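One chain follows as structure tokens, the form predicted on its own.
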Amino acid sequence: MRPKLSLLSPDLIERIIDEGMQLLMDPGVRVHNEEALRLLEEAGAAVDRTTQVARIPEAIVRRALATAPPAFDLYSLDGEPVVHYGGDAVHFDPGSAGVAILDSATQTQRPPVTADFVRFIKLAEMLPQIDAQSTAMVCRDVPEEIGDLYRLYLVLSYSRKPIVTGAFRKDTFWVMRDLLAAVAGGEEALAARPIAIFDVCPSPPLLWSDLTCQNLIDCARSSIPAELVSMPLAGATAPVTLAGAVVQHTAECLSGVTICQLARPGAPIVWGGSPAAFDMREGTPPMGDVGTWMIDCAYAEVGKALNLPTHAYLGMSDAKVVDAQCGLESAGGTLLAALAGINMVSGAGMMDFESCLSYEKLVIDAEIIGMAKRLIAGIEAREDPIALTVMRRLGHRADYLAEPHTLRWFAKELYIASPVIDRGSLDSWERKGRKTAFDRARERAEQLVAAYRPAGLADDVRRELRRITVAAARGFGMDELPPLPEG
């Protein structure tokens, strides 16, 4: 029996979906993209060109839901299906688009550069609990205009895992597609075995910008999976009630599914988001708040009821250093996401309101993820009878450590944590230098990065990636890219 979390009754789910559908008609959705407005109008939506508001009848949305795939896979760069979007499969990737890195030596934030991100990619590659890479950092040593494609270039150069990414511009999307196609073996191969998914973000409340809407359409027509990231802020840009915020999320995601399917029926699309419960005292969007966790898990239930793959930004903290708050917030979100059966959980390694990444937090989060995965694997009867045979053989002798039964099952039954988690005695801890969790995580990060081996890209593919990226950089005044670290 797999343990599961459920926050909504079937009746409440239906009411949320119904109200989401009604919002698409009144007040409708503002769409600042001409192509999307045309698609909606041709499908039968009422479009006001002056206000750019589209009123979308439920029948159009239902047709879109009928063509949206209930499941699909992301592939590694080796061509193997690694991430399954669908059902209750659960996977984890680091948080995306961080604008700061927590310096390991000073424990202060600073802008990341190429070397920082490459080290982070290597670390994520070496952590077995992390299922996919993300374009986690925005490097400040390249022009802002190529920040999105440059971070994808770096991940493709150093990783074999699937990638969660996103475009910052309409034109750079096509460069990013070319980078992915160069690695996948062409556009047809990329469509058949997608190696990346693009986040596309509606703006609360009920608005699509020209950029994100075009990215959504371009993903659909390129057969590249898209991940809706609706971000209602309960009490600020959305109703303060948790159910009300989920209604808004539902409406925004329904509009995204509709636009996607009108662009190309059958295009893979994910029901995802990054909402938060607004902190009235500080005026901040806390990602480690229990209300945020509940909104995310609830909207995932709605997505599952609509037979769509799911995503959420969870497992993050609002702490500024890797401390007790960081641990408790990251663990809470990670465990609930796993119990909710969310297909892709983004956020490992991320802190300070989705802005900063930390090597040490990523290492600690990997341990939390390992525990969460063990939790949802559940408890099963490994043998029949369950315990009678071994217990009768040993009787009242406490010799299980030497039993073949223990050797046979302990690795499957128990999550064996890395040395980051201290389970030794006080004397043992003192002999090892009284190290904190941060100290141990820093050491493990250094060990894993040192053990990294280069991604197996062919030389001609590596040259093509650099050629594409250099050509884009020259368009914005940068003739040479920063040198890449060895490996």
The other form holds:
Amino acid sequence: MRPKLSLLSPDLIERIIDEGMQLLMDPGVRVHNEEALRLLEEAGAAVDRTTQVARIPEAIVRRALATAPPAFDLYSLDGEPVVHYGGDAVHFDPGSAGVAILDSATQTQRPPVTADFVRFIKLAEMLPQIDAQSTAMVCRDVPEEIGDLYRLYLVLSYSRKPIVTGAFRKDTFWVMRDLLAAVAGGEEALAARPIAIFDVCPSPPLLWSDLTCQNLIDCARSSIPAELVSMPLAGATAPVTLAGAVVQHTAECLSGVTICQLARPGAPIVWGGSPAAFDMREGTPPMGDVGTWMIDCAYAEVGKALNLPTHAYLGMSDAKVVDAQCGLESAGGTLLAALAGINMVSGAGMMDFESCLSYEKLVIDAEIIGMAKRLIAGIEAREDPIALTVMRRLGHRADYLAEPHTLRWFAKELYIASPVIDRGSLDSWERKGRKTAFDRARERAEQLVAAYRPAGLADDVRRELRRITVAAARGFGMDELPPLPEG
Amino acid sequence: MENDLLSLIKTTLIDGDPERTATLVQQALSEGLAPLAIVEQGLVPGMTVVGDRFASGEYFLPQLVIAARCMQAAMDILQPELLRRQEAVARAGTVVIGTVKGDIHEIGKNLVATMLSAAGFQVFDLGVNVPGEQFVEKVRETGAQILGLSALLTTTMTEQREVIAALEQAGLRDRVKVIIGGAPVNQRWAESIGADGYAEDAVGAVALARRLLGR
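Structure of the form predicted in complex with the partner chain, given the form predicted on its own:
Following is the full complex, with the preceding chain placed first.
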């Protein structure tokens, strides 16, 4: 039996969806994008050009929900469907678009450069618990204007896993699309077997900015999957009640699904988000708060009720170093996300809200993810009878270690943690130098990065990626890209 | 040099199938392969691979223990044959082992006994809740070079000291190396009670026993 978390009664889900629908009529959605307003108007929404508010009748939204696919796959660069968006499948990728890296030696934050992000990509590539890459860092050593596409260029150069990404501008989306097509073998191949998904973020409350709305439309038209990242901040930019925050999330996501499906019916779209319960002492958006986790898991239930694939930013911490708070917050969010059956859970390796990435945290989070995946695999009988045969054979002898039954099942039944998790005796821990989890994670990160083998991109594809990226960089006054680290 | 059947015995031991190991060893004998060759070119190289894989983290305790059981199953068949031919696999040494009086925990002790015997030691396992005089008697009877004392509880670890005292009283202390193990036990404790050695785990215990006997 697959264990499942449920926070909302069917009745409450219905009321949340109903209020979400009503919000789209009154007060409506602010849409700062001409093309989206036109699409909505043509479909029958009442659009006020002065205020740029669209009032969207439920019938239009329902039509959009009917054409949105309930499931789709993301492919590895080897052409394997390794991430399934849909149902209760659960996958994990690192947190996205960090602006800092936690320096391993000093445990202080600094802006990341190319070498940092490449190291992070290699590490994520080597961790089997991590299902997809994210364009996790914005590198400081290239112009800001190409920050989004440059990080995609780096991931494509070093990884075979699918990618969760996003554009920071309207024009760079097309460069990113070209990069993906170059690797996938053309635009049609990319549409047939998508290797990346784009985050598109409405702004709370009920606003689609020009940029993010255009990204949403362009994704739909290019058959590139998009992930709605609605982020109500309960008590600040959204109602403080958890259910109220979920209502706002529902309305924003419903409007996103509608714009997406009007741009191209059948375009893959994901019910995602990054909400938070506002911290009433510090005035910050804590990602490690239980209220945040509850809003996430609740909106995922709403998305499932609407038969849409789901996503959430969970498994992050607000801690500034990899400490006890970091571990407890990451574990809480990760375990709940798995139990909630959220298709893509973004956040591994991320801390200090959503700003900083840490190699050591990524390595520790991979263990949490391993445990979470084991948890939702549930408990099975495995054999019939369950234990009678083996227990009667052994009688009262405690000799199970030598049993073929143990050999047959132990690796399937037990999650076997890496040495990052200390389970040795006090003596052995002292003899090995009294290392903390951070020390052990730093060592494991070093080992994994050293064991990384090149991604195996064909030379002509590698050259084409470089050509596209250099051309974009020249447009913003950078003639030479930073040299790529080996591997 | 590489014989198909011998390499099959090696891989069967690595894969952890005691029954098939026994069958193959029987077959090797009936095909006229020398018992010593079976041990030295089949079983021992297999155990070495398993030990290496355990040390590197690829293998876990069940694979280690079941490989040791393959070794034992094979030796049960080979030992009479070796005796008949008046050959002997060089014994690494003789060990008496048990869990001390008042303590009925046996997993760790069993693991150490299994690994020692797979490493070529002759092991006399006295079981659990073993009184001091029984350890002393068995050491005297077997002429064992090593005595292994296991204790899992802080309340029973003191019994390890009592057994050492009993050995001294019986005049046997100089003839046997005492090694201790168990969750609450450590190197400091070993030193404080006058034991000859302590090991962290079963693999460490084998290395310790070899070291103490100068092998």
